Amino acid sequence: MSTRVAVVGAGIGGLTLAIALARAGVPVEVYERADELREVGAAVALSGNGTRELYRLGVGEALDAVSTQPTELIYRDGRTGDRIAAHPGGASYRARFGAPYWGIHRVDLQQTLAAAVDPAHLHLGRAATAVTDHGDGAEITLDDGSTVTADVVVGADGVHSVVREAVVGRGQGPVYSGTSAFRGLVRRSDLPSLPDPLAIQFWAGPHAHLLHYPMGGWARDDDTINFFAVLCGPRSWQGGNTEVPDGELLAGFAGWHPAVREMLAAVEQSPRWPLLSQPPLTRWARGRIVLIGDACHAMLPHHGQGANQSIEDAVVLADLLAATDPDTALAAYPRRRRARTRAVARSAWETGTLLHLPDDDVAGLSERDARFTGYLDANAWVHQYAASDATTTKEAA
């Protein structure tokens, strides 16, 4: 008899897991608190380590049609606009890593993944309030008081996971990084000063940086650019996303290149988002309850790897559950994933530090420029990884 799996959360990781399990013939039900799959966050970047798995699962072509492949990865000085370093994208990236790099509207990604899941097994408006392990299975309590049981319950419910507490207890959630971000979507036609608008670009400067990339499918003639502007501070964070006074974002980029300020001023200032990271968990599973994605290893976005690591988790866990009994699968899964996700998270934190160096750190700036120049070679281990290949997923514990 096949293992019955219940997934809490219909985000990128949860939906990818559902697709992978269904393709392997493993019964799966997905429970999502939202009553419809709508945009949460503007966009997402998917690198070769994620897109190769989406192709393997049969959704790559559909996603390619609603995505853009950035022409280059460019690092710039935030004030002068000078190029620090550049790396090829588009066809060159795809040829090197065997899969594309995409910029895509998050809602397009989520809805395309959802369309590949049998709607009879995707339960919207069903919020999990608790999860209980029963040794030979687990039980989800939903917000209407009903319960569902499965052989395995997977927490794919994000950085503020409800399921995580059942695995690691209270007080082991994500922590504030000391940095925060603003988001926006701007049309290229509103950015006459922007050089290389079809590239993914980092603009680096003292205590702040700006990331932007094109998104949407050429078939839709979508010329949208997504930006993600990061500032150091506030020192502490209490509560959720907060509104801040108009002009605070622009003030944080005073004296920066005109293209940067033009982009930030082109749309209404968004709320300020805290950037959170999850300290490494020693436990990813308890009994028949297991975590994937941001629920267990939320990381800073400076490598664009949060969604990609969720996809990797999903395909590894699905392959294990399809190949062996639940207890063996849940014991093997963290051993396959823990070291890699920690390495990616650590590298993302280091990159964030490099992006925010002050002008008087001459030695640091020299190291930064060298690191950015060698970025793609030094980080090929991230992009060329094939989670579905058993020969490359035998991670150390």
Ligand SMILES: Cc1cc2nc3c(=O)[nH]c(=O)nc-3n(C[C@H](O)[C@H](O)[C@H](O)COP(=O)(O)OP(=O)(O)OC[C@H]3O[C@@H](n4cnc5c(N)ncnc54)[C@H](O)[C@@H]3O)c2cc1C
The other form holds:
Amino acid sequence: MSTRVAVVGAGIGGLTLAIALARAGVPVEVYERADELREVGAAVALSGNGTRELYRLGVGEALDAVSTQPTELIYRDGRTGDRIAAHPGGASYRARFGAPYWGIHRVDLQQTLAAAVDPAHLHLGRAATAVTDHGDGAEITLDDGSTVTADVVVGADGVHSVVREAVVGRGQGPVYSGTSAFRGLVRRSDLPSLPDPLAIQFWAGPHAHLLHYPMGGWARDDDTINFFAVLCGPRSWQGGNTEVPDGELLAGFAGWHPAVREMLAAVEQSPRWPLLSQPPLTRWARGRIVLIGDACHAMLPHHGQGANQSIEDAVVLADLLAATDPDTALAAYPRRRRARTRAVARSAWETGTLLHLPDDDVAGLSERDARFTGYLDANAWVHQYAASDATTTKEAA
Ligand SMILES: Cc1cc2nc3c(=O)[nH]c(=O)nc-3n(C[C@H](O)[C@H](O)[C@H](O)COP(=O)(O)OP(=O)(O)OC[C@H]3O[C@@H](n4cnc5c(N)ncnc54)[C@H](O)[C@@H]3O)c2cc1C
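Any chance you could show the form predicted in complex with the ligand after that form predicted alone?
Let's see the whole complex now, leading with the same chain.
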């Protein structure tokens, strides 16, 4: 008999898992606390290692239709605007890695994934408050006091996961990285100074960086650019996103290139929010409860890999649950995923350090430039990875 799976969270990882399980004939129910799936106003970039899996699951074409492919990946000096390095995007990236690089609105991503899940099995407005392992199954308590049981419960409930506590106990959550961020969506027509507006670009400088990419290029009638501006500090942080005095973002980029300041000034300043990362967990599963995505390994966003790693987790876990009994699957899953996600998280942390080097670190800056110049070759291991390729039968044996 098929393993019955219940997933907490209908984010990128939870929905991908639900699609993959349903395709494999594994019964799955998804419980999401939000009443509707619409995280408007934010975007995500998905690389070949994530998009190849979405094609495999049959949702690639639908997502491609609402994505754009950045023309290049460009690293610039944040003050002079000089190009430090550039790597081909678009068709060239796709040819090299066998799958595209997309910029996509989160709401488009989430709704397209959700459309591939049978609505009878997607329960919105149902927040989990606790999860309990029963040895041969697990139970979710929902916020209306009701409970549901399944052979396996998956925590796909993001960085502030409730399910994580049932796996690793209290006090094992993500920590503040000492960096914080602002974000915005800007119209390209409001950015006359911006060079290469259809590229994904990092502008690096002392104690800060700006990342932006297009949400619409030639494929869509959408000239939105998504930006993400990171400042080092403050030293400590309590709580979540915070409204801060107007001008705080621009003050962090004083003296930067006009295109940078133009972009940051083009929209109302967003709240400032802390960038968190999850110290490696000693366990990813306890009994019949298991974690995927940010609930398990939230990482800094400087490598654009958090969502991609959630997708990879989801397809690996789905393949294992479809191929073997739950206990064997949950034992094999961390073995398949731990080293990879740690390596990607470490790389994201290192990228942040390189992006924020001070002017007087001359040796560091020359290493930064060399690393950015060799970026795509040195990071091919991230982009060309095919999580679903490894055979599950071998793992399950
Ligand atoms: C500023 C920023 C930029 C980023 N850019 C990129 C990028 O370009 N590329 C990339 O790959 N990654 C990026 N990431 C990371 C990426 O957003 C996350 O890694 C990814 O969303 C994690 O997916 P997930 O499914 O694990 O969690 P989420 O997408 O966070 O989904 C969790 C879901 O669980 C639900 N939920 C939470 N608690 C409960 C509960 N108790 N009961 C029921 N449901 C619950 C939530 O409502 C949500 O729908 C970025 C992150 C940040 C902060």
